[in-house]
Amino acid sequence: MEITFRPARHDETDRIAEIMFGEPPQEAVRVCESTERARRFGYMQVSTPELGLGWDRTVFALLDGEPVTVLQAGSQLGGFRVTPRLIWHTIRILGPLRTIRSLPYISAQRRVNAPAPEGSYHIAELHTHPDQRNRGLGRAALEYAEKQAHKECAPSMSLVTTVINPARHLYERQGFKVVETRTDVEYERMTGIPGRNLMVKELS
């Protein structure tokens, strides 16, 4: 088995997606109200290039050649951003009455959102297609992803993860430790989930 690493291409939109939102997480779906809806959504995201999700972005784990891993990392990540264009889709796929009850949504995730600290190598995503997982592919992303904050200088290493998601024992075994957990009843009403952890990896 041999795990490498190679940005994504402007073609491979689609792959970034079928990994990132071929299952999509829990609070997706409760949001969406669909699984359907949800992956959609995702595919969406991924393939409006303003919103910062796409290729560009977005580094492969190839495992024997094949993209199965998906990481989008970096010093200066830009938040994601709520546009006309993001609005015209969301009604499109959600309808006009899901759209609005979904936007109280976007506050809330905002408000278990805690910030990366100053000049953090922060892990925006990181998924593994869902045949391909338990197979070491997001130890060896998170350790690629190391390597290239040690090259950018950067302090730390950062991400976000709901406090129920199980690959926080991952990020611990990584040297990730919680230092912050926000939680929201409006969050959790929507989503099922009480909150999120920001977990920091100090730097040498």
Ligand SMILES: CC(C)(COP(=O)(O)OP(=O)(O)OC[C@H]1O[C@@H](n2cnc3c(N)ncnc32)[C@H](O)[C@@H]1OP(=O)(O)O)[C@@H](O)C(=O)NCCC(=O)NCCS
Given for the second form:
Amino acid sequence: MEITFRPARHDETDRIAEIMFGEPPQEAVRVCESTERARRFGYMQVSTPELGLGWDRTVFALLDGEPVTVLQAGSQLGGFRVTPRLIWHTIRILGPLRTIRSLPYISAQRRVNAPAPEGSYHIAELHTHPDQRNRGLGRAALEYAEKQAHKECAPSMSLVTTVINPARHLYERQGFKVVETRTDVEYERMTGIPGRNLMVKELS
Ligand SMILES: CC(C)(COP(=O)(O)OP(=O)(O)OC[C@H]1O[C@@H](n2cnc3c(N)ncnc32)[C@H](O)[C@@H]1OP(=O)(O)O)[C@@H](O)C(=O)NCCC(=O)NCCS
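In place of the form predicted alone, the structure of the form predicted in complex with this ligand is requested.
Everything in the complex follows now, all chains and molecules, and the chain you saw is the first one.
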């Protein structure tokens, strides 16, 4: 079993979306009000450049040559922008009423995301294809990210994850610590999840 890394190519959007949203996260399913809509919404996010979830942000971990893990990380990641195109696609996928119902999620999500430390190398997305989990790819991707963080002389690494995500154990094993937990009533009402943890690993 050989694990290697390479940047994704522009024609690999479908594979990125399949890895990230083939099994959509609970929050997306709740906000989109169905697994299938959450999947379609996820595919749209990956293929909409201004959302910053696309191929140009992605490094794949490959298992024996097959891309199975998506890593999106860096010290200069911008947030997403609400553009007319995003609103149009959202209405197309969710319908007008669900789009209106989903709007409070945007601000609720901002409230539960504690800001990363200045200059930190931020892990924005880490996903392994459901069929290939628990084979060490997540750990390998975090080690790869740490090498990149050292190259960029980042003082720390950071990530945000929901308080219910079992990935916390993986991150703790790799030296991350929960430094802040933010909960929010509206976020919990919409997603069924009380809040999110900011986890940080100091680099020496
Ligand atoms: C988190 C994730 C990337 C880990 O990838 P992986 O290739 O399975 O990682 P590894 O094999 O190196 O490590 C497995 C560890 O992940 C943790 N883990 C995270 N989510 C898990 C899940 N749903 N089921 C089981 N283990 C999970 C466990 O700690 C597990 O090890 P342990 O059982 O010995 O404690 C993968 O579970 C995933 O894609 N989850 C869905 C997306 C997600 O939640 N991403 C993180 C957002 S911050």
